[in-house]
Every structure is written in C-alpha cells, then in structure tokens.
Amino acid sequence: MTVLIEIKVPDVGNVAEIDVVEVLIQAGDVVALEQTVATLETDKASMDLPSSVSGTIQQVYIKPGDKVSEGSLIATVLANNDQAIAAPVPEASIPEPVVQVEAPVVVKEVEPIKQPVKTQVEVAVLESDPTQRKAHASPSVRLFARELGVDVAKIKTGSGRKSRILKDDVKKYVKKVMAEGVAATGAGIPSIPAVDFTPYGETEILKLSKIKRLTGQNLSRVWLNLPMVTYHDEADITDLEAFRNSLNAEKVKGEVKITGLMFIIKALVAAMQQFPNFNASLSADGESLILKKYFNIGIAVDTPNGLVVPVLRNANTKSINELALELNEKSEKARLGKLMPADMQGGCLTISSLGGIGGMAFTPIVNAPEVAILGVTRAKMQPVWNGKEFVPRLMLPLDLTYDHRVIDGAEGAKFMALIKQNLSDIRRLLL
C-alpha cells in the first residue's frame, strides 16, 4: 500500500520568513532517502533540505524567490506504507491517506547574529502619523516593512492592482527617506565610486550569497554604530600547557583531547563573573544596560562553507571536559554543516581564535548586542625578564574589543588583567 505523505517546512528557530534558493524536485521525480529536494536561506543560514521518505513526487508546491515558513507546504510525495507513520484523514479531503512529514534540515553557513542599531535615518522612518489611512497591503509586505522600520501607512500610493503596497514600493519609500535624511542632516557617508576593471584584464563575476550580504551589512552597521576599543596584552601560560599535556597524556585512545581554549573560556567566564558589565547589552534606546544572570560562550568555528559561531550554553556550570566534548560535538556539526540557528543563538560573549593558524595581533568586531569579543592568536616561546634574568616562557597574545559606551578604558585593562592572572596560574579559577 502507498500513502501520500507531505513534506513540510519544519522549525527552524525563530525565524519568520525563509527564502528558497532552489528547488531541485519537480513532479514524477524519484526521490531517494535524505535526498535534497530544496536550498532554503535566511538571513543566518542557508538549509538543505532532505527527503524524509523515497518514492514518487506527486506535487511541488513552492519555487526559487518564494518565502517559507513553519510549516508551509514543500511537496508531496507517494511512498510505501512502511516508511511513515499513518495519521487518519477524512476520505473527502484527498483521494489516499495523508501523513504530514517534518524534514530535517541541514544547516551550511551561519553568521553570528547581530542586533542593528537604529540610525538617524531608520528613526525617521519609523514616526507614524496616526492620521493617515490604513495601508493596502499584504502580511508579507508589511514584514518586510517592519523588519525595514517603515510604517506602511506613510506610503501613499503603491504600484500595485487597485494602489497595493508592494515590495519595490517599500524599497523605494526608504531610499527616499533616506536621500532626504542625509540632504537634511548632511550626515552621510560618501559611497564608493563603481569601477570599470575590464580595461586592465580579464575578469569574473562572483555574486555574493545571501548571507554573506547581511554579515557585510552587519559588520558594516556595528562598525559604524559602536565606539570600539581593541586592547592587546599577553598572558603566561607556561603552566597551563604543561598541566593540559600531562591531562591529555592520561587519556586513553579515542577520549577527546583537551584544547587551551577550554581553559580561555573557564578564565573568560571567571573574569565575566567579576565584571557583570561584560555579560551585558545596550538596550536599544541606549539608556540602560541588560544584565544578564547566565554565561553562554559563543565560540567562532572555521569550516569549508565559511565562520559559523557555535554557543557554549552555561558555561560556568561544566568542567573543563565536559566543555571539551561540547565543543568537539558543535565543531563537528559545524563542519558537516548539521548546526541548527538554536546552536548559534544566545551567546554572551564571543572568542575567535586565530591560534591554529597564526598572527601576532588581530581586532576582532564586536558581535553586537555583546558588549565585547575575545581575540587570541598563536602562543610563542618569548624570553621574559623574572628580575634577575632572562627565562623563557610561552606568551599567548590575547585581543579584546570592546563597546566603548559600555566599557571604559580603566575596565578593559583590568579585565583583561584578570584574564591573563587566571590564565597565568589556573588555580585561581579555584578560588
């Protein structure tokens, strides 16, 4: 017996809408077991998303540039019996049983997410004139003008069938609030003016995906938005390294090995509990500071699709091998790209590691809304001066950016201070 099943968008973190990419099904297809039938695209990852079953496709019921949701409708798909679980459904509905189906998803990149920050411009955007009529426009325009900061009911006409608000009508309502907002204000950053390179040789177009646009435009937004400090020093860690090699010389063959930025994020945390205004947010009014009570490290992981930053949740609460094993688990994830948006959400402050690779000194971006990033680099065998003479010692660069609105000068160094104190005698995480 065969049974038409339907595929569904399934949850995918509070995301409300998803763009698909592609779609690589169409009707009278043969699907195997986990084969992608689509690419769908957020703003924080791009999915692929599998068959959960074999069999015929009956019907596609989306296209490349539609917007998705949770469980918005992908496909149908006529299989055996045997592969889904029945669920009883009127005989008036549909010719054969239905079973409702959620896919997995597979994640291939993902951005650290950033808060925005209000601009003068966005600001004026968002006053509304109570007076003005209700806007004729559909649930989707009026997200996507939300999510722009436009009130709808200021646009007075769209381009649509009887005066509907379109998209292009949002999108054309901002680049002229925008003009006038810098022609008033005159606040305006000058653009980069476009260049013909085909003159000096051969060249390629590579089209930016869609994430990578909205990291830029992120990046871009907190360069501009937050006063940022970078703050380098170096820590001792002579020590620690020797006491991580006699740990991980105990391990049997096939128990996970410990790293020295499991120890980082124990001294990091320690620090953080000492200083709450590093485990905290700006509100978005900029006039009071988000506390938070638990201490969740997001960790920048490299992978062949890009930077992903899985997140440590409580980290105060695990050892240092409990901490190792997590980390290898989301690393892992990350790298089969099987990380899901809740695996990246909720972070308090970031560590981006260049130690594997090498560099002296770096200044990571703060990830807004944290307040401060971590940066550390290669460790290197330095002579230091003890008093009497030169000795050497492993040194271990460390970077810390930070929002200078939220953090001054004076407790950046001291931070960074308790940092390298902790790192320098691992003891004090004791205490």
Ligand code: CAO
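Residue numbers count along the first chain shown, from 1. The shown structure was predicted, so the numbers you read here are calculated from the model rather than taken from an experiment. Between two forms, the rigid core is defined as the largest C-alpha subset superposing within 1.5 Å. First, how it differs from the form predicted together with this ligand.
- Relative to the superposed core, D168 undergoes a C-alpha shift of no less than 2 Å between the two forms.
- Superposition on the rigid core between the two forms places the CA atom of A145 2 Å or more away from its counterpart.
- Superposed on the core, the two forms barely differ at K338: its CA moves less than 2 Å between the two forms.
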Given for the second form:
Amino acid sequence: MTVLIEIKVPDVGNVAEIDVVEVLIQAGDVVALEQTVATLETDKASMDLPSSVSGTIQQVYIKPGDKVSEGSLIATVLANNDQAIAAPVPEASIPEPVVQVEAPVVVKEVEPIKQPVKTQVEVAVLESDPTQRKAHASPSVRLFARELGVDVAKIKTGSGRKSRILKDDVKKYVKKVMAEGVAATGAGIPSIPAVDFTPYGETEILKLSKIKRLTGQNLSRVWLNLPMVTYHDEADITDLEAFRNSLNAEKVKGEVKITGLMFIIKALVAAMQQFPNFNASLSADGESLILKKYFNIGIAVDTPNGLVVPVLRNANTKSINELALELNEKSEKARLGKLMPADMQGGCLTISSLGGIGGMAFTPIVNAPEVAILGVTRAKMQPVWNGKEFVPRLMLPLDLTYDHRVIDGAEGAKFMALIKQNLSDIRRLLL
Ligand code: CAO
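Let's compare: the form predicted alone is above, so bring in the form predicted together with this ligand.
Next comes the full complex, and the chain you just saw is listed first.
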C-alpha cells in the first residue's frame, strides 16, 4: 500500500524568506531516501534539501527563484506505507546547512567593523561572483570546489542528473588540470578553446612525440616565469669565414668539417668569462645568483622527434676541432634518438643556430635555469660603409635573449658587443 507524503521546508532557524536556488526533481521522478530534491539558500547559509522518503514524485510545488518559508510545500511523494511508519514526520528532516565559507551577512552583521579587510574583500568577491552562484552544483559541491580553488563554472557539465556537477566531477577536473600542467592553466590564463575543424575539411590526428610534449611544457613554463628581452645585432665574419674555409680545405676526406658554430662557441665562452652573470642561474628563492665556474654549452639540435639540447662540457678547454667532432657525434646521436639524459644535463648557456637553414632574426626562448640563449641565423654578404665606401662584408645575425631579472639591458648589449668583436677578429680569443 502506498501513501502520499509531503516534503516541506523544515525549520531553518527563524528565517522569513528562503530562496529556491535549484529544483532537482520533477513529477514522475523516482527519488531515493536522502536524495537531494532542492537547493535552498538563506542569507546565512545554503543547504541541500534531502528527501525523507523514497518513492515517486507526484507533484512539485516550487521552482527556482521562488521564495519559501518554514512549512512551505516542496513536493508530494508517493511512498510505501511502511516508510511512512518508519518516517512518521512527513516533513523533510532538517538538513545540515552547508555554511558558505564566508557566510556573507553573518560576517557583516556580527562584526562589520572589526572584520579584517581581506575577509570583507572575499565576501564582496563571493557576493558578486555570479559564476559561483549559477553553477549547476549543490552547495556542498561548490564548497568542496572552493576549498580546492576550483571555479565550478569552468566544469561545463557534470555527471549527475541533468548534468549536475558532483564531487567526482570536481576531482576529475582537478586531475585533468594537473595533468595538463602549467601550459593549460598557467597563472589562471584562459585556455584556448577546443575547435571542431571537421566542418572546414578533412583532418588527421597526429600524436605529439614525447620530446615535443615535454619541450612544449618546458617552453610554456619558461615563457610564463621569465621576463625575457631579445637583443639583435650582426657580427662581421668575413675574415673568420676565409680562415674557416682554409682550415676545411686542409681536411682530408671523411674528416669532420668545421662550421662557423665552433667559433661562435669559442667567442661565447670568452664573453662568459668576462661577464660572469651570463654563466649563472637564479636561486629558487630569487634572492641570489649561483655563479658557475665551468663552461658547458648547450646546442639546440633539430631531430625528427623534436628539439633536443646536447651539452658540450668544458668548452673552454676544447679546441675547435674537438668541439666540431663532439658536436658531430652528439647531433648524430640526437637524430638517432640515442642521447642519454647525462648528454643533455649541466648546460650553462645555449646556442640555437638556424644558420644552416636561413633566417634574418628570431627570438629564441631561454633554456631556464640558464639566464640567456644565443640565436644565430644565416650569414649574408652585405654592403657595409667603412667610412669611405661600401665594401662587401659577410654579416652574421645574432639574437641574444636574456632573463631581465638577471641581466640588464646595457650588460646584454656589452656582452653581445664582445661576442661580435671576438668573431670579427678571432685572434682576440688568444688574449
Ligand atoms: N650562416 C651561413 N651558413 C651557415 C650558418 C650561418 N649562420 N650556419 C651554418 N651554415 C652552413 C654550414 O657552414 C654548413 O655549410 P656546408 O654544408 O657548406 O658546410 C651548412 O650551413 C649546414 O650546417 P649545419 O647546420 O649542419 O651545421 P652547424 O654546425 O651550423 O649546426 C646544428 C649544427 C646541430 C646546430 C644544426 O645541424 C641544427 O640542428 N640546427 C637546428 C637547430 C634548431 O632547430 N634550432 C631551433 C631552436 S628554436 O626552436
């Protein structure tokens, strides 16, 4: 035998007007004992209103936006008679109010003046934050989300009834954000919305290689954390090129050729020796510089799987030929995917050379915790004014990106000037 049981607004503590925020049932729905049927909100608290019986909803008497008070009829439920005996009071049991963290009005009414400013600001934020109020989630879930710092409005749909956001959805969202790492969430930066490209034409999904994914995460992290400046200049390498060609002409077949990059490494190391700030890393607390007494140079190498940076250790102690041989070996290993982690660790400063490909200038991203990176593009014959006439000179474009927290603009320009000087007259490297 079934009986009709009324669910009414319980005593919530002498409150005249209670807002109906959400109604989660409709006629014909089967509700379980304790299942939330509506969300009510007073100016002191929000609460999920549970059903005190299980059964079938016969009629719903409220809608969102209504104002109700103690005893107002919420719904009628067709329930088994034995439940009616088990639950003799046909009203909803008094729900445990889910107190809003900041309980806005209580805070204001009780101690409006003594409240610390921060609390009042938080209250104001909450009151004016429509996303927190409109999210399709119960107060307890919203509270849970707030505790984790999650804006429930960002969880588009939930897995509950009528896409209601549940605790599990909040947990899943947090896991997803953690997995995506800083690139997706970085400093609260809005992520780029997903787009369905299929209406515009055929597409194909290509998984990123592990190297590309990790490089992407690292670059995004650096981009967000370092205030970077890129300084551009050109070095006259006409004489250097003539010397390099003469050296290569002496080589027998099969010997590793010397590219301009080896001289750039040497010029860079010489400049680092005079400007120790470039051979440094900022301490984690940002309070001091860790100056390095060794000179390990990373070289960005393009491979089919993405960019890797093998490190030439103690470049200051190696000859041009030794450097050429080592880079040849390491870039070969890199392209075959055979570099070991140790081959890529311990770098002090990185060179990214696109010279073999082309280019006029670019803005390389610092390979943090290093403080600078030197970009190189293709050398070009140019007419250069020598005071009397234009003469053809081979000019090498250089791009120096530095962490502006460590390197000042003038220091960057002086460092670059020294590299240029060393490349224009490599005899200086002997000094
Ligand atoms: N101007 C003119 N010619 C240049 C040059 C420059 N700046 N740099 C290199 N060249 C020439 C070389 O002399 C060589 O000429 P030959 O074939 O006549 O000898 C040719 O270009 C190819 O050089 P290379 O690139 O093989 O050798 P490298 O020592 O200059 O560079 C390496 C080695 C490993 C850095 C390079 O092969 C590489 O992978 N570059 C790409 C790095 C990269 O992707 N950086 C991007 C980082 S940002 O995403």
